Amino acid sequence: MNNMVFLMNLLLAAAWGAVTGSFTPLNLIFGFILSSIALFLIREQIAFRDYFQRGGKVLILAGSFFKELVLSSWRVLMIVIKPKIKLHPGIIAVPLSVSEDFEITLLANMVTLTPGTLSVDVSEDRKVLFVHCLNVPDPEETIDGIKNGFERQILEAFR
């Protein structure tokens, strides 16, 4: 636990580093206080569990991401500029099945991000995300695209 927060702070110390420039040793010891300073005021949020030996995986779904990110930009641009717009929204429950804070924060902002849908709700007990979806000719099909697609890559990544 302890490697892994000396692991981080170098990590850190390296990215200041490259954001600022210059990799002299001065500004590299400035840039680990600083993140030491940013790694106390998360004290207590970090739980690292094996997330480094998780690497591939997580650059799986940030590939995938992108590619999801673009394609939804350019299927928002097509609806946009039709002549005639038709459209039948919707907002539509998704059973969940990550459970931790984390993961449905980052499974609400992928969904925000993806073709044709936005989170808008998060049930009280954390079992339901809702989603506002551009276009929803059968709900069925676009709740089985979210858990196949992104619920079980993010499984796959951090379980």
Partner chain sequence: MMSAVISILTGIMLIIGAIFAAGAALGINRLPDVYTRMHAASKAGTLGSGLMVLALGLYSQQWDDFMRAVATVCFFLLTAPVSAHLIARAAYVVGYKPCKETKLDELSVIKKSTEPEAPQ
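Just so it is clear, the structure is predicted and the values come from calculations on it, not from any experiment. Positions refer to the first chain, counted from 1. By rigid core we mean the largest C-alpha set that fits within 1.5 Å across both forms. What changes on going to the form predicted alone:
In the core-superposed comparison between the two forms, residue 69 has its Cα shifted by less than 2 Å.
Let's compare: the form predicted together with its partner chain is above, so bring in the form predicted alone.
Below: the lone chain, stripped of partners and molecules.
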């Protein structure tokens, strides 16, 4: 049902663009916001509560990703500007709780886009994500960070 509400939201935003005659990104975002308000007004007839909760969790996931992006960029910068680089690179095996293809892909891409880490492979049984880390002095702490950070938030947002 949430997918239907999202589709209705997108269609209403596109209709807004057609009515105004402007399909600029800003106008479509405005139309999306207006259609969210319209759908909120008829929330009794549709399963809107779950839709808003999921949307909020997706926004939290995006905010968490950008926060981690900034922090890891800072950590990589500090490693690079030191005269003596003391690194502990390695490949870690992160056991996966996510099981859907898009969840695994999203997690792998978020890890890869975070400076200092790179998703290398997923096991054939799709239960382990192999990640190369520029500096991993404590592998268990890094694994816990991925599992309790991105992976937990992906599970909350999409299940």
